[in-house]
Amino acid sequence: MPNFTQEQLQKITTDIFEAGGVPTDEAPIVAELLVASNLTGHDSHGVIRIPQYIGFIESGLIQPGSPVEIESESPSHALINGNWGFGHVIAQKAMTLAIEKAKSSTVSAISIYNCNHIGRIGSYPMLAAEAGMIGITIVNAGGAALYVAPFGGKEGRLATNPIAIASPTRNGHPILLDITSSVVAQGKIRVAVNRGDSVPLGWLINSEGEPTQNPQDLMASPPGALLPLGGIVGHKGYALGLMIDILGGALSGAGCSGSGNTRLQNGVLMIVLDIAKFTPLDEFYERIDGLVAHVKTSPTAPGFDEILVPGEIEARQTERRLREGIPIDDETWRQIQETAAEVGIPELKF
């Protein structure tokens, strides 16, 4: 299993995308965001996506360099047509715009359609948190990627429909919620397939609606399905996923599950709140410090050593991988090398 530094992996990724026709001002953005996912331990949204994205470019599903078009706008909102450009580039521009609007309007909302996969959505509200604001990102799949069964069903009817919320803290490590409304992201099934691993019971059902640990069952014919978040109270994850479909797809015009759309896109809603317009930042941070200290005083249950807050595992993983390197499984590395050769790079140099 090869191991890479952040800089090595970003160079490899940038070189492949530039060779694949991505403009030189866009390829580093995509590379940085993909590698950032690997750094946090979310390999499902990292460089494993390189072959998929190059395939999207070759088929015209991603059109690098497309203009990001603002179709309607007010001081506190915008509707963006991404014109099928790289989702990462569109989403980063949209969150930057949302932050600027929140500075003058206190609260802003940006909706996006005609936008390909934006990757790990937690990256975007983190930009708001770094600016001392609260960021929210909500994403559907525009009617495609129907991997998730509704509560009580056995066939996929919804996408994994994630939501991410980031809050700044005094110590500079934002609290970050980044979850799918399904038990697990579809990309983690992809990682399990590449590694030859089984998956935990409770993630998947096969085409008969039976629990399975075989990740291949999700891609079988007929396919299985991911389960909604919540286990025996999976109606909560299902309801959350349904509302995200509305906020991401119906509001933007990207489309909702069941609309008949088969082209993968992300219908996106980004919301930013300027904390300082509501309450002094120092007082806000003091309340957050108190909240975190309070939950961490809970005695730990059997099998647990400490209480963690959302985003803490990712922050520690980032520190570890910056220090020790980013491991890439052999099958993913083989696919990346194969893709590099396809775009004219016979040997990857880093």
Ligand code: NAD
Contents of the next structure:
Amino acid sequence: MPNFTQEQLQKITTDIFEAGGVPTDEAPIVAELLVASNLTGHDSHGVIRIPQYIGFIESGLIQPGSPVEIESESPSHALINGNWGFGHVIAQKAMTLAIEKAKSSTVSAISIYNCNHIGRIGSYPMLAAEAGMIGITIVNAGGAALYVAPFGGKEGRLATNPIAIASPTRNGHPILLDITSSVVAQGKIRVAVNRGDSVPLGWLINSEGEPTQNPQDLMASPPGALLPLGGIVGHKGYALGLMIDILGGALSGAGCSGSGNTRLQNGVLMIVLDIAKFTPLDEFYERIDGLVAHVKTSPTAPGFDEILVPGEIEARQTERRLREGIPIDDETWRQIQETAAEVGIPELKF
Ligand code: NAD
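For comparison with the form predicted alone, provide the form predicted together with nicotinamide-adenine-dinucleotide.
What follows is the entire complex, opening with the chain shown before.
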């Protein structure tokens, strides 16, 4: 399995996207966000996506360089038409604007439509946390990618509808919740297929509604489905997913699941809260320090070594992969090289 440094993988990714027609001011943004996803350990939203995104560009689903248009705006909100540009670029611009607006309005909300897949959504609220604010990103798929069965159902009716919330902390490692409202992201099924792995019981059902560990069942004909988050209390994950569909798809106009839209997109809502306008930052951090210390005092249950807070695993994995490199599985690397050759780079230099 080849192993890369962050810089090598960013160069490879930037080169392929530029050769594939992505403007030079956009390709490095996409590359940085994809590689950041690999760094955190979320390989499902990392460079494994290069062949898919190049395919989207070739078929016109992604139109790199499209203007990010603000359709309506007030000091605290905006509605953005992404004009089908690269989702990562649109989302990063939108979160940057939301942070700016929250500086003067305390709270801001930005809704986005006509936007492609924005990748690992946790990257965007982290920008708010780095600015000392709380960031929230909510995403639906506009009616496409209906892989998740509603609670009690056996056919996919919702997308994996994720939510991410980041809060700054005093020590510089934000607390980051970044989860799908399904048991896992669909991309993790894709990674399992590429690696030839089975998946844990409780992730998937087959077309008969029976539990299965075969990741291929999700794409079989007829297809199986991902389960909503929550196991025996899956009604909670299902309810969360439904509300995310409303906040991401109905508000922006991207469309909700069942809208008939089959074009893959992300209907996005970015929310930012300027903490210092509510409470002194120092006191806020003190409360978080207390909270984190408090949960970590719990004795561990059998099979667990320690209590973690959301975002901690990713922060540790990032430190490890920055030190030891980012492993890319053979099949993903083969596909990346094949894609590079298709866009005119017969041999990747890095
Ligand atoms: P996951 O199941 O790995 O959950 C990740 C979250 O759980 C993180 O916040 C992590 O810090 C936290 N976590 C993990 N172990 C923990 C522990 N022991 N204690 C405390 N917290 C812990 O991830 P997922 O739900 O499968 O989602 C994977 C990725 O897919 C996410 O980054 C998401 O943004 C992305 N995604 C994107 C889209 C899109 O359309 N753009 C759709 C779905 C998912």
